[in-house]
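Only one chain is given next, in structure tokens, and it is the form predicted on its own.
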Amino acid sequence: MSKSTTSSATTANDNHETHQVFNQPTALEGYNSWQSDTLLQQWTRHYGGGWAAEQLTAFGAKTGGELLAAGFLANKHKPEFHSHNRFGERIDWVEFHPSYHQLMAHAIESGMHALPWNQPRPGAHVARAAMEYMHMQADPGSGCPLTMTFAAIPALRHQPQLLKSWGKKIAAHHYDPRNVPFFEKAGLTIGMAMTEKQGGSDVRANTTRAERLGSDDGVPTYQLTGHKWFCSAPMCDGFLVLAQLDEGLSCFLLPRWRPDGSKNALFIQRLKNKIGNVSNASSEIEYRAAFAWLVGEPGRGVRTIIDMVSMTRFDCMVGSTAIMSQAAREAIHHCGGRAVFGKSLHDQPLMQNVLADLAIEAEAALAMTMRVAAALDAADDPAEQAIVRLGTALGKYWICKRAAQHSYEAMESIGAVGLMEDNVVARLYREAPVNAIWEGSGNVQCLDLLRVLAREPAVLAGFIDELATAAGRDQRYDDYLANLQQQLADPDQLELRARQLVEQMALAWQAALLLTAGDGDVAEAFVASRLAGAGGLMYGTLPASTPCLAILRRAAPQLG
């Protein structure tokens, strides 16, 4: 385990310093994200991705060095909206820090955002989760343009004359953040606007309207007027929006220029203040007849951009799994540079405990995010398609929720120094919720899931199958998983004990994969905290027989 060093003393002397500083750790920087990390290395060579082992290296040394200090800049230089320049013309600009504009060009010109379009082979998905996993630990607020442009491919694959002429300056390795028409650029970035005042997530509430103006180039044009409570990345090149028609809700790609050079009728009201993802822009918009092109078929709109949407819902549980390995990293290392009560809090039985227990966690969270990954490679297999659809619920759901009270153990780890905000964990907590709301909360995950049940029955099976193929390694996992058998089989009161369901399924799940495989010491704390009750609802409460101090080994960043 590596063991970080204590920083230099300062000697009192006549320029009146009272003190020396000492049992201080040293900073977690200037690493490589992907070669200090070797829990990330296994799930992703295990799942097909290894190959990319030399992009991820040369990707992994600028997220673990100087993205990091950017990182930093970015959350601290928030956002600022200019509605109108100098000379009182409208312009809707949102003015970024330079230290955004690095962590996009990076992530663009490395390939994270289409790797999968850019490269279709085995592992490619996982690759990409792999480099996203990187990127957000340097800063998760960039991470919501660059997914949103990556999940906007499979949503355009709907109209082929806009994929056509879109998508290749989508998948480009190109960042241009200046504001002009999307026709002059090599390349562009996309966002979303769906939710509404009214409706939250009942975008089917909507009242944006749109109005048929023609076609172009075959495609049907339309003007839309209404409002977005959400937008985010409003400097984005185009974006996918819902608006009604008469035949019901419908998607649209509405550019920030028209195609004849001019300001689409897009108007930023004013960025929200949120509590976390700061570096990013999200803003409250209007559309007065402003100009898009129909995607896919009128009133199809919740299905068409339904393939953006679970995409991005993957990227919640990516985002969600980098903020729980950084918190777990950043506990470990803190501790193994700190002594408290005569000895070095890593020697400390029970804070072995609970570094051990976030370690866990942080692992099986990237286990099954992975698996969801090397599923969304599987595109021409029915049965992975169908770990898809469940799986982006169930990791939705589970993984991002228990993001937000990992994150503050792994700080109240570090002690008060974790609140300050020059301190990543500080950040990492704020940020925690935003994957758990963003993109559908968690009723919206249990209920989809069990939409998912219903329609197709076929899916539960699949699922169950992989379960059992952990079956007989564990007795203690095959009394969990016949009770949870029995759980689904009762079709009482379904939707009051969904997020039990949910719970139980994504548990099972992250035993399965631990117990088939993971490492045997972390596969048996995880089977005794969380399925046979040997832990409490707290971190920290593992059995007595936990080898703590392998896990940790095997959790902690190796900078030697």
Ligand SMILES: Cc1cc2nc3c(=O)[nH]c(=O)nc-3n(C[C@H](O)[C@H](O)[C@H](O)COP(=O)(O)OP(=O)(O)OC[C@H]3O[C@@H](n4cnc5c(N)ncnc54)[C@H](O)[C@@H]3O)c2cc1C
Given for the second form:
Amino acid sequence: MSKSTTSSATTANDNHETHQVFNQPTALEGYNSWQSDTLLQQWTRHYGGGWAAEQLTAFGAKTGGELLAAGFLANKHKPEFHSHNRFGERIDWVEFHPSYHQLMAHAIESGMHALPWNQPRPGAHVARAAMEYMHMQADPGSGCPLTMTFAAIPALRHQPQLLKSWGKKIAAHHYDPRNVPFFEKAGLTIGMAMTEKQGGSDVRANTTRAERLGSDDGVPTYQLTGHKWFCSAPMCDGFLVLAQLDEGLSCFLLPRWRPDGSKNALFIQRLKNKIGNVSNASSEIEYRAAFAWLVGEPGRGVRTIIDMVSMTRFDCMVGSTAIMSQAAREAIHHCGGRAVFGKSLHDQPLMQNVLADLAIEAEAALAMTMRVAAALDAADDPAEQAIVRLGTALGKYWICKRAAQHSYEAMESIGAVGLMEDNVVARLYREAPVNAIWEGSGNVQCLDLLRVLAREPAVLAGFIDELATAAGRDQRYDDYLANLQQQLADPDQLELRARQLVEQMALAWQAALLLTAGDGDVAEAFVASRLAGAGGLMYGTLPASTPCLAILRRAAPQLG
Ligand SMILES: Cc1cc2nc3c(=O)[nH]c(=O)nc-3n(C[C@H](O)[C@H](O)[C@H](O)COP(=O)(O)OP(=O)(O)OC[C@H]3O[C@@H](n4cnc5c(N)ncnc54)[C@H](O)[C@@H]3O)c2cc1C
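Return the structure block for the form predicted in complex with this ligand; the form predicted on its own was the one displayed.
Full assembly next; the chain just shown is listed first.
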């Protein structure tokens, strides 16, 4: 990370210059996003991903270096849709700025999209999450197809023939953006299309229909007719799609090109005009008898695709954690290079409180995210399965929601410059709501969690066991946990109380992780402000006893 200093690049003189530029921080760029992020290193190592340090160092050199610049370019030059070529032929092609391809190529050639599939060993999901976190800080938009490509493998396991023919190329360290058939490529990317106009959260309302064609190498084939209201990264080579059969909603793999080499009947209608996730193309599409293979059993589409969705939900946690960490570090860095009323903002107690509060929130999110990654690494263990099942819904709800207010507060710490589009925090602010809304919005996560409580008592019991590991360390935590258990045992008005319950569960869990494996100052401030009522609704309301400067130095040690 470069140092915060005042700059006097421009000098007033007797000719034309009107003033000196001073009391402005340096740009936070040209760093190694692994080596400069001691918290990322600590939590990655704690959860077993330390063996990948060399790989992560090489990855971080790029994501904090040239890819930061690529991220700005990819967001400035939006993807463009071309329905036809100059000869009038329908091509359904989305053109991206070269910087987008640079980001995609780096991630795929580094193996980020498939690390746990190619190197299945303890800590692999943790190491991949660390890579994804760093990539998202360079550019979250390209993170979308990378996540979907990664997440497709567990769903494809429901159709071993397809896994065999597609899996190797999906996991290959080879990026090929050409608009050519899948069988001509050595590396493939995968998208996902569930949402329709009349049904987003409620995919059972889907009207896209599939009709049986025959079979291909033993895999049933179908033709799909209908639409999707959202289909991100429409230049992917294949899409996992939900469509109706007589047996009910079913899952299909729909390739961009048919196996005979002709263009599949997938038509892009237009690209969405989004406030965030701008470098990623999200589209509206139609299928007009488009070819597809069945994945999993007929009528079990949701059960099949959920294996993909649970991974993309986890990546929403990773993405929002990355947003908060980057926002906190940008704010801390900026304030170190800015003096107000004759004193550095780092020396102003009220700003210290705001920055420390932002740092605590980001670290609590990181701890929770890496804990779920570690559980993904041990998914054969039923206790860890419980953490994945419950922790993903909790984290998707809580971390993604916290990121929106967090990025705004970081922006305000930076002042007016923070609102400018050439400041990365402006992009983080526009990005933050995206992770909260897609892949199952907040209420959907809460209702999912209620389903776990109602139907999977062992999962809740496993979660409570995890919380109990932190008991006896802090009376305020113990009291909070006892109250949470009372709340969980109360069956009255559960739907109305769901957000409150989920919030309490998330806070208790973050506190438990910080108390058992985190830093004492951070854990103390977190428990006091979030559990014991000594904090307020806004960031910057930590109790006066908090060692704010020590917390800032922990989050950004280069401050000295
Ligand atoms: C940038 C972007 C890219 C996307 N890309 C894709 C993609 O590639 N593929 C894809 O399939 N989809 C994609 N989506 C769609 C996304 O997954 C859906 O928007 C999301 O699932 C919510 O669906 P909806 O918009 O129809 O909202 P709705 O389902 O109409 O929900 C509206 C609100 O109601 C709440 N709600 C729903 N049910 C209940 C209930 N029972 N009780 C209380 N509240 C409830 C929800 O939480 C939400 O807040 C994308 C969305 C965005 C923003």
